[in-house]
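Okay, so here's just one chain, in C-alpha cells, the form predicted alone.
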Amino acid sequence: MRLALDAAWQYQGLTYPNPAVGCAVVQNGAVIAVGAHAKAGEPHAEVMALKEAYMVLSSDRGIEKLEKSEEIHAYLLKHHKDIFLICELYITLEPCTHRGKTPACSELIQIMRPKKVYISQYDPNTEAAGGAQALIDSGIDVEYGLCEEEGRALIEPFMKWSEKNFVFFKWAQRLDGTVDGGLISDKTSRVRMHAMRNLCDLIVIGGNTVRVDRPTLDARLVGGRAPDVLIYSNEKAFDPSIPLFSVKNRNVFVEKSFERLDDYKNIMIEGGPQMFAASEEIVDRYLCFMAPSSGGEVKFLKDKKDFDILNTQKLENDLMIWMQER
C-alpha cells in the first residue's frame, strides 16, 4: 500500500479536479505492477496497474501502446483469461462506480476477479463512491483501512477543494535555507511547478515580490494557461509593464485581504518569508522544492517552525517535499 501511496504522491497537484490515487498489484507476495492516476481524463490508477500487470503475467504486448482508458478496459475484458485470479490489489482510494470521462474501475475489477482487494480510503465523493461494496457484493474479498491515515493525507486536497478550496504555499530554497540570488530550482522542478500552475484557479503573491521579481506567473513551460492572480498588498500602485499584467484572459486583483480566495477552488501561494507569515492561517499544505546547493544570504524561515513531512519525491536534482505545519 505504501508503494501505491508513493506512486500517487508523484502526481499530487497534477490531477485536479480528481484526487491523486495509486494502485499496486501483488502475486504470491511479489509486487508485479504499480500504477497511478496522472491527469484528469486519463486512465485511473487501477487501470494503469492492471495494464502493467497484464504485460508481466502474459506474453501479450498488444496492450502496451494503448493510452485511452476505454481502450485498455476493452483489451483487458477481451484478453485477461482469468490471469488475475490469484492476485491482490492495493488501492489508495476505493474504485469508482460512475462512468465519466473513463469507465468505472469497480466494474473492471469485478470482471478481473482478484482474490483480494485492500483499500486505504473510502471515496468521499458520493457520485463515485460505493466501489468497495460493489466488489463485496460480487464476491471479492475486500479489506478497508490499510494505511488509513496516510491515505487520508493523500486525498485531503481533493476533500478540501470539493468542500470549499485547497490552499498550498510553494517555495524553493537551497540546502542552507536561502532563497535569494536568482534561480534556485532546476528545469525539471520548474516544469513541474508550471504544470501545477496550469491547474490552479488562482495564484496569490505578495506585492513586494511582484515589484522586485517582475514575474509572469504563467504556465509557459508546459504550454498551459495562466491562472488569475491576487497580489496581496496594501499599496495599489504597480508598474503596468510587469509581465503578469499583460497576460490575456487573466484577472489580476490587488487587495489587502484574502477574501478573494472564497471565489476559487485550487489555490497556490508563492512568495517569501513575509508572505509565509501573512498567510499561515489560510494555508492547508506546504510544498518546498529543495535544491542541492548553497550560497545565498536571505533565509526563508527566520523563526522556528515545525512541519510534518507527508511525502518526499526526488525529481532530477531537487527534492519535492509536501508538508503540513505541526
Second form
Protein chains: 2
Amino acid sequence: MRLALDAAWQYQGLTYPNPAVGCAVVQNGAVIAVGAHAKAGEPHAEVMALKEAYMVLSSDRGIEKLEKSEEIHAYLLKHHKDIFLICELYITLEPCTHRGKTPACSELIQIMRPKKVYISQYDPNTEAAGGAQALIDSGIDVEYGLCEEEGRALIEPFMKWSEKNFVFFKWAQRLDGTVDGGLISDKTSRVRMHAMRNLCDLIVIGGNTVRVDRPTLDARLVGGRAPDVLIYSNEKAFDPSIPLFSVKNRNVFVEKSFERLDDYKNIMIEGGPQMFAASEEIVDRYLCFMAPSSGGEVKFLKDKKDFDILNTQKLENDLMIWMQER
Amino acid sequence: MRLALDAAWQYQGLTYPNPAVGCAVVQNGAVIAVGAHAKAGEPHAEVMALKEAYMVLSSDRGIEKLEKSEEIHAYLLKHHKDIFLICELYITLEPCTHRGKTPACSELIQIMRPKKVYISQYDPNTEAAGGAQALIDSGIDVEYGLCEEEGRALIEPFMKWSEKNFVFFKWAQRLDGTVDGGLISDKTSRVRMHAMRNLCDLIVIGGNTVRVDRPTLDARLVGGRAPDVLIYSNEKAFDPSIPLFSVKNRNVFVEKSFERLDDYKNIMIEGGPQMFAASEEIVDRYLCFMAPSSGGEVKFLKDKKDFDILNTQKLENDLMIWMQER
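The structure above corresponds to the form predicted alone; please provide the structure of the form predicted together with another copy of the chain.
Now the complete complex, all chains and molecules, led by this one.
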C-alpha cells in the first residue's frame, strides 16, 4: 500500500478534477506492478497497474502500446486468461463504479477476479462509490482501512474540491528560508508549477507581488491554460502593462476579500509573506518548492508555524514538500 | 536498482566501517524482495534480500527467525532447491569475497545461481573485491554500471574512510532556516543522530557552541559509545563542568587546527555558522535535519552556497537531507 500511496503522490495536483490514486499488484508477496492515475481522461491507477502486471505475468506484449483506458480494458477482458486469480490489489481509493471518460474499474476488477483487494479509503463521491460493495457481491475478498490515515491525506484535495473548493498555498524558497535575490527553483520545479496552474481555475496573489514581480501567471511552460486571477488588494490601480492583464480568456479581479473563491474549485495562492499571513484561515494545504541553496536575505516564513509533512519528492535538484498546518 | 539504492540509504551513517549496500531480488519483472545492510556484524544486503526472497518464493518459514548471517547462509545452502535460478539480483555494490564477520556473499550467490546479477559499483576495497569476477567465472551473467553515479554517491563515505577519513557536517534547522529558540528536531531525529555519533570516532565542534550549549556529545539515546571530541578553538580555557568533559573513555582536544582529523576515520562536525565556514575545505558531505516549522530569528546558513541533494528521508516529522557541495 505504501508503494501505491507513493505512486499516487507523484501526481498530486495534476489529476484534477479526479483524485490522485495509486494501485499495486502483488502476487505471493512479490510486487508485480505499481500504477497511478496521472491525469483526468487517462487510465485510472488500477488500469495502469493491471496493464503493467499483465505484461509481467504473461509474456504477451500486445498490450504495451495501448494508452487509452477503453483499449486496455478491452484487451484485458479478452486476454487475461485468469492470470490475476492469485494476485492481490492494493488500491488507495475504492475503485470507481461509473463509466465516465473511462470504463468502471470495479467492473474490470470483478472480471479479473484477484484473490483479495485492499482498499485504503472509501470513495466519498457518491456518483462513483459502491465499488467495494460490488467487488464483495461478486465474491472477491475486500479489506478496507489499510494505511487509512495516509489514504485520507492523499484524497483530501479531491474531497475538498468535490464539496466546495481546495485551496493550497505554493511558494518557492531556498534551504536557508530565503526568497530574494534571483531565480530560486530549477526548471523541473517551474514546469511542475505550470502544470499545476494549468489545472487550477483561480490563482490568488497579493497586490505587492503583482507590482514588484510583474508576473504573467500562465502555464506557458506546459502549453497550458491560464487560470483566472484574484489580486488580493485594496488598491485598485495597477500598471496595465503587467503581463498578467494581457492573457486571453482570463478574468482578473482586484478585491480585498476571499468571497470570490466560492466560485472556484481548485485554487492556488501565490505570493509573499503578507499574502501568507492574510490567507492562513482559508488554506487547506501548503506546497513548498525548496532549492538546496542559500544566499538570500529575505526570509519567507516570518512567524511561528508548525507543519506536518505529508509527502516529499525530489524534482531534479529541488524538494517538493506537501504540508498541512499542524 | 532504485529500490536497492533507497533501501541502502536508510542506513547511511549506521554501517561503519562497512559501506551502505542495498539489494533487490527480481523474478520475471516482479520485485520479490529488497534488503539492505543495517549494521556491521549483521547480514549483508544480499543475505537480507535472499532471505526475504526465499520466504516469498518457497512457503518455508523456517528461515524467518534466523538473524545471524552464518545461520541464514547455512539455511539457504541447505534448502534453496534452485528457486533463484530465474531470479535477477540488483546489488548497489559488488558482492564481497572475503569471509569476515559474515561468510562471503559472492560464494552464496554462486551457489544460488541467479540468472543475472546487476551491479552498480565495483568494490574499491581490495580485500573484499573480485566478487563480480568470481560470479562470472562460475557462469553467472553479470552486468556492471547500472545507476553507476547513484551507486558511487552511496559508497563515497565508505571509500573516503577506507582511504583516509570521511568528514560530514551535521546540523538541524527549521524550514525557515533558523536554529535559535529551543528544541528543533523531533525524537526520532535525535535518536538517529545519537546512533550516528555512536559510530563516529571523532566529533568536531566549535568553542562557542561548547560554551553556549554546554553539550554532552554522547550517544546516550541509543546506549552507545561517546566519540572523542575536538573543540576547534584558540581559547584553551573551558568550564570543566560542561558535561562533555565528564564522559568516560573519551579524549578531548582543544586545538585550532584540523590536523587531529588525520588520526580518525568517521568524523562528524557539529556546530554553528562559524564552524560551518571554518570547515568548508575539509567537509565531504552535509547532513541537514530539517523540521517543518518556523519561528526562530537566527539563520544557520549565512553565505551563498549551492548543494546537490543525494538523498532525502522523512523521520517521524522531520526531513533528513544528505547533500554535497555543488
